[in-house]
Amino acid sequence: MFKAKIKADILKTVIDTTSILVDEAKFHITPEGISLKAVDPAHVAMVDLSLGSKAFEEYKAEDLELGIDLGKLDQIMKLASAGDVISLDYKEDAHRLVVKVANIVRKMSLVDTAGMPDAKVPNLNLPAEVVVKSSEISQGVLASKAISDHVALTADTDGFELSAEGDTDSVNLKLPKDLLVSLKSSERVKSLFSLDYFANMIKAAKSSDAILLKLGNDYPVMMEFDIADGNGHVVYLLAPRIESD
């Protein structure tokens, strides 16, 4: 059983956060809430998302898995206004998810989850943790996209830096410790990342005031932020681009 009602903007955030990496996702439904873990086809990035039952207007569920085509669900969400409440009802006998938006009812076929592996979040002990305002880092990403396809993230005991190098131009966002929400770094660390992936992740985090970045030397970046007024949480992991000597 799964019956729930949720605000349109929260469900839209879940779709947008996940669909930047995958077209389909396996949702784990429990009485406490929903969660998913998914890796993009290139195995460069992954998302780990959880949404507690308190994020919903109404919520009743038993343990089950639902394979959802995110494109189909996004099509339905285009019918919704910001203040709408979306009804979700899983019909086990027909293996369909019934989605109601205002007076529109869509019976949506589900995806077979048998071929969807369960992604595992690696246990990374990264030496630097930076909490930065999402508006600040969004500006740095926007400036970088004009000149490069990759971005370098650097942290040390004094601050955080985002930089991009093009053929002729460069961009640098340098935030000293007093302009960050918080900073923990015992050493200088730096890693290079695909700007396309990183920019999409930052865009997905726009609803959050602050973003936690965990960094190492030529290690994946772990990005974390809250959604649904703190009743949900998102973790992204992005593999680094290793610079050749």
Contents of the next structure:
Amino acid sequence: MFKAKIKADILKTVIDTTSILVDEAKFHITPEGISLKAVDPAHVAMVDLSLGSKAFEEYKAEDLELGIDLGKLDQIMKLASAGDVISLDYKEDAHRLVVKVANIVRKMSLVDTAGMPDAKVPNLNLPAEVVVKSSEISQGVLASKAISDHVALTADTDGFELSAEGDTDSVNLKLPKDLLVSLKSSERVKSLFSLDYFANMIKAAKSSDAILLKLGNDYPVMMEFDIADGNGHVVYLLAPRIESD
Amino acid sequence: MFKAKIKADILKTVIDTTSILVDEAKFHITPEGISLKAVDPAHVAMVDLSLGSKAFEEYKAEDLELGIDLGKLDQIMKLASAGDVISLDYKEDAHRLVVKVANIVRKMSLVDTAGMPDAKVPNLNLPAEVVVKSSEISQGVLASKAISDHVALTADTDGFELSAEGDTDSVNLKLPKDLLVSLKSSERVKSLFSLDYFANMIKAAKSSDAILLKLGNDYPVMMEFDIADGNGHVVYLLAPRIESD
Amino acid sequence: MFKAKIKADILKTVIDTTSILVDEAKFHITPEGISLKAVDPAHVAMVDLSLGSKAFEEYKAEDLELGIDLGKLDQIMKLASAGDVISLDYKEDAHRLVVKVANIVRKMSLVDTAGMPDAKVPNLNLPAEVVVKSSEISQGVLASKAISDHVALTADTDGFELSAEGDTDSVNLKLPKDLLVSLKSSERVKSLFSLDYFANMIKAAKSSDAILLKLGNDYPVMMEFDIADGNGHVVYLLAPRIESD
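Given the form predicted alone above, what does the protein look like in the form predicted together with another copy of the chain?
Following is the full complex, with the preceding chain placed first.
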């Protein structure tokens, strides 16, 4: 059993956050809330999302796994305004999710979860933690995209830096400690990432004021932010690119 | 003789309403107002539009037929804001319509009406009449387009329903009597329609608050709504698709 | 040495005004301000732009020539809002322009100016001078584009006219003396121009309320307008098309 009501903008955030990596996702439903872990087809990035029952207007659930086509759910979102309440009702016998927006009922077939692997977030030792305003880092990403397809993230005891190198031009966003929300870094760490992935993650995090970045040296970056007024949380993991020079 | 002034938004509605079915139309001009009847090239749908002289700021006309390229007239509309007044002046000797927006004069050649047939609205016995809010049915059409290319309209003594069936998903907009503006139906009637045509008609009717639908069983639908604050009226007729199952 | 700060919208105007004709431009930097003269690749049109040091928030410069890729500079502008202040700093040793928007630093390689010719504005005797509202002439250009690829500009003692002839349709914007800002014309002059070029110039001038047009008979048109609240000035020159009929 899964019967819930949720504000359209929160459900939209769940979809947007996940669909940058996968088209379909296996949602774990429990009495406490929903969660999902998914790895993109190229195995470069991962999302780990959780949304507590408090993020919903109404929530009743038993333990369940639902395979959801995010594109289909997104189609239905187009019918809703931000304040609208979406009702979700899982019909076990027909293996369908009944989604209701205003007077419109969409009966949505579910995806078989048998072939969907259970992703596991690896245990990483990431020594630096930077909390940066999402508007600030968005600008840096936008500037970098004009000249390169990868971006370097650096943290040291004094601040954080995002930098990109093109053939003739370079872009730098240097944020000293006082321009960061917070900084925890005892050594200098630097890693290089695909700008496509990183830009999509930053874009998905734009609804959040601040983003936590956990960094190591030539190591994956972990990006974390809250959704649904703190009743939900997203963790992205992005593998580094190895500098060839 | 045809000399008239009209608000840009009203003329724009006339163009938009007609151009979903045809590129050119034969306008009948009389001292009482203008009207047109047109059938789309595939002979699936018809529009019957009338606009009384009261819809104009100024109006002087004798009996005339003008063949108008709707695309050309629409180009000129792009120069006007909603409140602007467009002046129209038929020059018989040059067989041109002189259209004036602000200080700009466009002399527009007319289309020969000789080859344009006179459409006739058939006399149909459509037992059910439903008046529905255009915003409500627009949402249903939008939801249906995501999963199918046709839509079923059903009316019975209790209410009205719009439904679409895809390969795995379905969409339903069920409006019981109390969610309709009005309902007149003594029996259950149901017909299937091309969603492309129906969606365009609903979109063209969006300037109107409410839409009258006249329905039968496997029969055409007649859609009616007012334009120009009740000084004009549009009737669409759309042939049904026959269910093959 | 060239170190300056300028409001984003002013720098954006400089780029937009120039990039309708060329991708790269040679900027002349002097202690009094910056200027450029450029001819489009087809040698049909020319721009002569000057921006005094008063248009800048801060300005320090020696005599210099900087070859700038306008597309690159425009990329950086996308990071700025209209009120933002952009800082420009020429690094002679690296032959780069360091552009700063908020906390983002873009180091931009410069273009070699060796191959860039020095354009010279010819001395023309253009007897008619018309000052027209840019909104008015923009509408005329928009209307003309729908039917033709060239436009005729006419001035006489009574007024100014923009006209276009299509195969079957025509467009006229007739502005008698009282609808012009000013008119100086002792004889009738008329010239024909490419609408593509003319439309781009008019569009680039839209930030200015009024545009000065200097006209002759089958002669180039000179278009002038102020930028940066009168602290800058743009002159366009456009060669005529010769009527073949």
